[in-house]
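Encoded as structure tokens, the following chain is the form predicted alone, with no partner shown.
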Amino acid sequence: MNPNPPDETAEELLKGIWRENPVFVQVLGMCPTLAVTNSAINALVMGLATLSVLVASSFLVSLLRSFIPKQVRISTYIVIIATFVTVADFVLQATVPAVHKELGAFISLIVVNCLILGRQEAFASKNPVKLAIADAIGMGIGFTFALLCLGSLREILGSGSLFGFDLFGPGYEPWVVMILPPGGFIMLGLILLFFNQVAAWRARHQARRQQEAA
């Protein structure tokens, strides 16, 4: 029998996603998610090169996970997230050197983001390697959707463009505020507020079903 039947597979991948989104749910990684979501470009980059770190790291630490010491694991993951982070840095600094010079020290800063190192040492550590991508590919997913959520409806609003490209107009007064970090918390704020009554919601809505159906 199969122990890692298709669709644990798949709720692993979706777990990330929404349910269990590692910025909107779980407020992991505040430090990026604060400081480059300014413009949509600059949070999708961000959030496209914490995703293949994140799969990177997660694919050998899980194929390793017998062989690494545990007096030593969370060295040895630093070790491993460090090295695909520096592959990650050169990448962009040769593909979209304007962004990755904007981003600055927040892609080398990848490696301690909590989020991948709280992954290796929950999950990828303690599964085989078909889960400990597919967890890494959803919650990689829901890191980079979060940090687009955020940064567009910042440019948007802040400088009146999406990625770059004027929406509204000479004539469009922006909200300076939300390109400032100051406009990084508020936002964020009304994005938590936003998922905290959706689950409230869907917390009443269970409970009247169970109600009902008792």
Given for the second form:
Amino acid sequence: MNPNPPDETAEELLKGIWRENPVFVQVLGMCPTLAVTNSAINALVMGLATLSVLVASSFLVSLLRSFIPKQVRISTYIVIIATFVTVADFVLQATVPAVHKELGAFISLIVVNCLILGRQEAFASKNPVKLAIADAIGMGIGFTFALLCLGSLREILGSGSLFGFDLFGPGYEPWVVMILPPGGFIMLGLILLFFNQVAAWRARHQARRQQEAA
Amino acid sequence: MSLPQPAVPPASPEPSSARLVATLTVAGLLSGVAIVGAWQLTLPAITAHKAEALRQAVFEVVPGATTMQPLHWTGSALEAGEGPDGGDDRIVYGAYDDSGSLLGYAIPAEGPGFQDTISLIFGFEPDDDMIIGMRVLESRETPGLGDKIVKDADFVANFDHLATRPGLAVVSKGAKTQPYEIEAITGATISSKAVTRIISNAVATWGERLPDRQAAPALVAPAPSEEPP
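Form predicted in complex with its partner chain structure, per the form predicted alone context:
What follows is the whole complex; the chain from before opens it.
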């Protein structure tokens, strides 16, 4: 299919980070994206937890893809995902208890993040282990990057700090709405606007080039 | 009106029900083993974190304390130890100084706030029935308004030296004239009152039960190897 297999792996890795970014382009996994991005550290930990669950699940699903009968594949994927999420929950509780307390139920809710089940169904169950892991890492980094963007911007505007470090001093009146739920929607909307603008600009640019070439 | 199926066998034969059940059983079994394993590995760290967080909280609300122990109410007396049924309502923490004499009690309490249950711990000095410190442990009050019960140093300082007799009262900011009055946070009156109510209820429950400093239960078996501050 592809003449250059090594490029294929890199391609699967890179596509999730920008071109098919799970949040900004595919608009998947909105629940944690909006709920826990009220500070940069929450967003980062959430992103990394999702990344590890995604990589571990994709690895196992891809490894077992010929053993799992298709009639029970979704149930099996969910069992696999739920296992890794529970393990991640314990690990976070043992290593970063303060952040774990902030994230609360949203750690457990990684199980129902459609990004993870979506990658198992659409990619890991149909591709060899190497590609599945590359895809999972790419998508996971893309997701973490997106959450971190939202979390940083919302924390800077809403609390006047970044990763807990005060940026503007006591004179700054925090824009509280940004760390409340409406702020999540507003910020996500602005970022999606930016991404769509870039895509539209790129499409116009390409069309013009083709015209000039013709 | 289904047409008779063509006699061509499908490319891959339908797996039997037994195969499906077996797959899910194995998946469930392995998942259970993995979860129990992870739980066993992380439990010591999780327990240690919780104990450490509690210790920090107790030492913060009873200034000067260096050792603590749980005390439980048996129904007629206060005794050392967590007691048979660790019901939250029956446990306080005794905070002691280096020489092993009691400085005060740290009383955990919780109650409804503006959005969700607020849980907090406060220091109580039994000789004068004074509150000597307060820290909110868990709350989901509105960021920027209600969460000032945690972040506003002026509000928290209300509880550094607060009389509980004749009873706590909330007044607006800057209007404090009596030692039992608490200055509310502007814009977060409900949360301020909630904290006050939670503490009042706990004082009502515990005030009579807690013996004075001299009569307090003695420190049992000093905690092994206290970490240096």
